[in-house]
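Presented below, as structure tokens, is a lone chain in the form predicted on its own.
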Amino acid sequence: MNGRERLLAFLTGDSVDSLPLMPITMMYAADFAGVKYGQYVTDFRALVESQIAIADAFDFDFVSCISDPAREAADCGARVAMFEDQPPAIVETDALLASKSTLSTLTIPDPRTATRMGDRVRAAALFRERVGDRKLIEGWIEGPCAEAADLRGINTLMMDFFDDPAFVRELFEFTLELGVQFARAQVEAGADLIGVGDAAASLVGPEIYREFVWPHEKRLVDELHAMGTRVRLHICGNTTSILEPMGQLGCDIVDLDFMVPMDKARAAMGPDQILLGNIDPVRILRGAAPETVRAAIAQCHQQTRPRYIVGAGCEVPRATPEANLRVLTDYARSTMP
């Protein structure tokens, strides 16, 4: 089986020849290909070449359009700092929605022609041309809570939950539709699956998550499924307190950060939810010996089998030894679900 065949079969519950392998690589992929990260995030051709290079070298089952969380916000007009060899950063001290009244003036940019979103759409199309028959293609969008934080400022948004719940809901309606339109453009260009990064959702408590965030995430997942694509959810941080509702979203894959005990995730989400992750990307994957990496990924698998995909607890960090990353490949290819 090639990677695309393996993942598509696994997602539908069919038999596969080994565990699927889907680690997130962004800066690591750029470094591996000898590309400055500023170019990786602004030139879809550099991103595609880097992703294909690392996917082929380590036998990943997929390639990904993921690069940074600032694409949608930048095209909406947010101030974003760009760097030669680091990820873009949203300037929160000059947030686009510092004044709540600005929300009523915002319109959703056309993802196909907007500068930064359009670049990602073109990446999906080039992936389809280059590897669409052998690697699964992953598009990427920001989730409703994460994008709201990008536009409003994360600290201000956290206060808004208490000070102005009606505004939060209005803002989430905007970010939900923004995500749907951006995802649809990537799917039409060739993406097989849409990754949803909703990092800010890990910073709210379970009550706020259930009241504000979950309903919009659920609508997003349902909209993505309605357009015929698959969904991978990744919420950076410790989501232990919201595992049960996350498992009720209906995502094809739930990708967990390393702080979350995988056995608790399996118990909370049930036997059918596909889980991905989640060894410590810094302390273990980058910093430990290969035998420790193997023991850690084996433990994740044992706690979640059989519906499990090999990966780290977040992005593979820069300076991770190739031998350690190779452990993930060797474990996946030598292991049945």
Contents of the next structure:
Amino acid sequence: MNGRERLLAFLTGDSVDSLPLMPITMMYAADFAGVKYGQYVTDFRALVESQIAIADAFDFDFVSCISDPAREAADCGARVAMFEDQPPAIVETDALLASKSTLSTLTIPDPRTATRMGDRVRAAALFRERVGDRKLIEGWIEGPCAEAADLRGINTLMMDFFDDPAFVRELFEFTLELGVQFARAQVEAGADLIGVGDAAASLVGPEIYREFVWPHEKRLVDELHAMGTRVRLHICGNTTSILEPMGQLGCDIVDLDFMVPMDKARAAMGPDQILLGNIDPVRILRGAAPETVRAAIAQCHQQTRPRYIVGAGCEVPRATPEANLRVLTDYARSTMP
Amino acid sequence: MPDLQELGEAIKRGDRDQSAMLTNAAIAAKVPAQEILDVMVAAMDVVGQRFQKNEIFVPEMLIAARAMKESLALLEPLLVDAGITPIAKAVIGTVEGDLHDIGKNLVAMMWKGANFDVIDLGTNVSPQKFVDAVRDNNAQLVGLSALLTTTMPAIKATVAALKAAGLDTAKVVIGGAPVTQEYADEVGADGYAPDAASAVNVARALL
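Coords for the form predicted in complex with its partner chain, given the form predicted on its own:
The complete assembly is shown below, putting the previous chain first.
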């Protein structure tokens, strides 16, 4: 089986020849290909070639458009700091929606022509041209809560939940539609699956998650399925307190960060939910010996099998020893679900 | 007699209007400033404990800290008059190259809530700016935050700059998503705090 065949079969519950392998690489992929990260996030050709290089070298089952959380916000007009060799960062002290009244003036950029969103759409199209059906192609969008934080400022949004719930709902409606349109453009360009990064959701507890975040994430997941694509949800941070509702979103893959005990996730989400992750990227994957990496990934697998995909808790960090990343490949390729 | 216990409860639930009203009432009733302050600090300690136990989360912590900050501002003139000073002076910031600030902000708020005088340098702070602020303010405590593995080396550079400037009496506490105790040991930081509530305990233990 090639990577795309393996993943598509696994997602639909068919038998596969080994565990699927989907670690997130961004800066690691750029470094591997000798590309500065500033170029990786602004030139889709650099991103695509770096992703193909890392995916081929480590036999990943997929390639991904993921790069940084600022694409949508930048095209909406947010101030974003660009760096030569690290990810762009949204300048929160000058947040686009520092004034709530600005929301009513915002329009959703055309994802095909907007500068940074369009660059990602072109990446999806070039991936299709370059990898064909060999590997699964992953598009990427910000989730409704994360994008709201990008536009409003994360500190302010956290207090808005109490200070102005109506505004939060209005903002989430905007970010939901922004995500849907961006995803649709990537699917039309060639993406097989859409990754949804909703990092800010890990900062809220179960009550706020259920009341504000979950309904919008659920609508997003349903819209993505309605356009015929598949969904990988990744919420950076500790989501242990919201595992149960996350499992009710209907995502094809729930990708968990390292703080979440995998056995708890399995218990909370039931036996059918595909789980991905979640070894500690810094302490274990980058910092430990290969045998420790192997033991950690084997434990994740044991706690969640058989509906399990090999990956780290978050991005494979820069300067991770190649031998350690190779452990993930060897484990996946030598093990059945 | 105003209900100081209710003041503490108002801070814990982040009710800024109620906590301000009760603080003003306590001031008007000439409750000693130290007593009012003790109630506020104790309330924020409870907020920190609840956060550590996952009973509350970032939004609840932020609104509690905001209520505390606003009440403390009302009390400030009385504290000055009574000669009550913060227990330590702290300088905090996100290190050079990193614009993420929510973790740093939470620690700053919790340190303020513990009655530290906190000078917040913001984000993307150079080692030299930390050195200048620590020296100029005679700070006893320094908080360094980084969210990215790529910006963690700026923690090491800042710790080194403080030592090179002869400011190693100031205790350095570091934190942020990729930061570990091992990294703190490696770069010569005095303490590592995995979350904002721990940052108060770590700082108190170091001072």
